[in-house]
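Just one chain follows, in the form predicted alone, and it is written as structure tokens.
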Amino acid sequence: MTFWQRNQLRIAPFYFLAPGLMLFLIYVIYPIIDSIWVSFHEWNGMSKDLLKADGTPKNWKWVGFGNYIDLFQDEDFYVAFFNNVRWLILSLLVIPLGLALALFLNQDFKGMRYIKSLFYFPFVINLVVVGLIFAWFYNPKYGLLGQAFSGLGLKPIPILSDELYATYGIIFASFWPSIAYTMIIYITGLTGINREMIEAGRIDGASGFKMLWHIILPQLKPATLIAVVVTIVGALRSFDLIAIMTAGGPWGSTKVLAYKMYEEALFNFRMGYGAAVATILFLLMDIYIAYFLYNLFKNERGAK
């Protein structure tokens, strides 16, 4: 019997698994590898083929632990950084907003189809669509929400051009397709609630709040785990509706660590600083997906 006979069961695995392992090797995580290293040189994004006299780049200039130094020195990172914070906090609502929002198109009545079609759109469009929405929606000459302070007989807000609101609008803006793809996880994850648990539940006298706090809830852990962690990437990779709808201001007040990465990077020509902010808002998710990770199988031993 050869070897590929003996071992055939363990082997053939790995061969499924080589391309799609080959693939993240070289498009994931040699990008990251490769992000880390730029982080500790000073270059500006052009050819490093220019060489000096003694060979080195011309313009790769090993710095260390340099560009940390001077981000952790520069003002805008902690803006970006607590603008961050802002979106991580905020976001975490549209987690009951999605919930209340499901078990309300989880009902069954005539038209319930073409209604749901309404709060599945957000989640389908770009957003870069969104952005440009809410920056008409806000514009306090022209958009709806100014009409509707005029109407009242009140002086319409700048939301977008004013440091205490534009953060908090765009996070808004955010909500919306947020709201709707929430909506969908919760929606799938009532599609497997066991009906038998819930008509125990009302013979025993569970209703309204009880039925969903004891019963349905319980169930739908897997969904809002979900939920969760989605959210919580997804603030933290918030950059989308930033470039749209205020490219960073008014006075770089709307910031956020992706964005300012993005803007040191191709705007600044200071890519190995762009790397470093990159390198920390890595940090700041892997800390994030290694705790959510940690907590997850600790309640599966729990369980077990």
The other form holds:
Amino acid sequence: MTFWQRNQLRIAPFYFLAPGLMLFLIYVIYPIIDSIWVSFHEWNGMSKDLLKADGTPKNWKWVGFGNYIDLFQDEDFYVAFFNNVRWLILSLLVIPLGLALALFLNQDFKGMRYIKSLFYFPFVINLVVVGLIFAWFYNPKYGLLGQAFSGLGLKPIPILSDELYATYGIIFASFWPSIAYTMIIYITGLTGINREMIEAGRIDGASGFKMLWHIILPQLKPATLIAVVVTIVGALRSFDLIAIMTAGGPWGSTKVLAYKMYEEALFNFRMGYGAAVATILFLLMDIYIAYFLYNLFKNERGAK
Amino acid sequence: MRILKYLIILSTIFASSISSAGTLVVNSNQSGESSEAAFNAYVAAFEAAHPDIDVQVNLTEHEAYKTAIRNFLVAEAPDVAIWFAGNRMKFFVDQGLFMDVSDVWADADLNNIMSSSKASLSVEGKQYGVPWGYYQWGVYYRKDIFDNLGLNVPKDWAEFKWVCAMLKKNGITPITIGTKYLWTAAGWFDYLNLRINGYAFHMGLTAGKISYEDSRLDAVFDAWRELIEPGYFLEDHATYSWQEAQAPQINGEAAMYLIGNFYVPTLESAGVVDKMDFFQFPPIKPGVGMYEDAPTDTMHIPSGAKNVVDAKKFLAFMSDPSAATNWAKMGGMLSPNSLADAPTDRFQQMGFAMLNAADGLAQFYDRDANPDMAKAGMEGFQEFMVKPDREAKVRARMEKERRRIYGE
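Can you return the structure of this protein in the form predicted together with its partner chain rather than the form predicted alone?
Whole complex next, starting from this chain.
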């Protein structure tokens, strides 16, 4: 037996993995390491090779933890950070709301498919469009909300230009597509529910909320897991709605970390500083993902 | 299907191969119907004068161009790039990305016919680009509303405030503005500072040499406050973009708008241009000259350009009075070429006269200052316009940013 024949089984997984691994290394691992490396430098995004008269690089300078020190003294950073926290907490509301909609739509009668597809609709449209629609809705002069307030004889609240309400206004807009998404996840989950268990529950006298809590929800656990993951990741990378609806304003009060990173790196020519924000955001996500993976493995072990 | 695919591949190969010889690649930000047509007219005139050169224009949307330019200047430099004068140009000059074109200025006699713009295109005595258009800022106002209320164009600050008060009393928003994208607020800061502290101080401030907590700026914020506290600015202006803020004026609910001449095409398409007029921002402090914001748009040759010889011809062609006239006129701009025909549009005529008589021209806050300083400054201006009681805090934040960027 040759070496190849003897070890084929052991080697095979690696060469099947190789293409995926290569892509993962190039498009995920390398950019992460590079971003962290950049975050220790002052760099304006221009050529790193350009030299000053004294022979030192003109655009690229090692500053150690300088960017992080600046960041922790930057008021904007805390504004962005706490906005991210708001996004994280409030976004979780999407899950029960999506579940409620899914339960409501999980009925069998003629034409239900078409009604369901209407509820999918917000998920299908682009976030930029969602942002525009809600920005118009909130417009205190010509928008629907402003009209409603005026109709009641009240002074319209300029949601998007008030530092107290603007972030909540954007989060509320984000509910529209994300509720549709969690609803889809739950509807798929509901089709996989074991009917016998429901009937057994009914025989034992369970109904209404009791039925939901003890029979349905436990079976929807995988769907809930996915819904939580998607919602939290979505909340952490929320960016498009902010860019469209307020451009981070008024005076930067709706910025989140992702927006701050984009603004520093691409508009203010501070790649290193932007990379430092990205690194912090990455660490935050890591904490969450580690917790999530830990739970996942624990559950899988439990299932076996 | 497969044949189609090969055809597409073949045609792209073919297309890329013909663009190598005798072609001049120009990256343009002249998006929007009239700007695009105006630039195309210049290109057509150039090609007619130089039949051996084929100009290939890559058009990018105006805002997206601002971030794209940093990539293409380094990665795939065109032969000519359109850009802006002042600090925005200087950034790329410092990077060694724009070529010295002083010889074009000398050979095409631009030193004489474009002398008024020369300073804004120069770094340490050398020219790094050629201007193609500039425009005025000032107050665009509803003449019909002024006439109805018997108001005259204000000649000084006291009259300006009085006009505002009268408008407000009659249920009309005196000044419309949309500060969602911040820069409109900077227009107010520029004018108040230029009228109160003058050109040298303003340029020193935007160059980062003067503190934002300097006591000379107190008067600027005080004057601004005189308009903010009585509610002369459009309510909830932080909600609106500059385009959305046009609506109240077009509907006749607001009277004045401090903005650039690029506003006029909207007035025309909205059909209210006949009710509109223009006046120069009034003087505030006696003895201070009349300095104006006049942002200048320019053309440059990137250092990585392949076809430098033809690129220089393209820039030098701005010395042709009729080509220069056409481009500026169709794009709603004033031509920096002094041989160009005087403008025929009345707003351009007023701007032309005003800028010719000006004691000095600034570019604009976000073109004169560094990008990160401009961002922090303009956020501060917006916050001050909504919460004037936070002046000290706002100025302290701007000053912190200035110190970080420029050192002590």
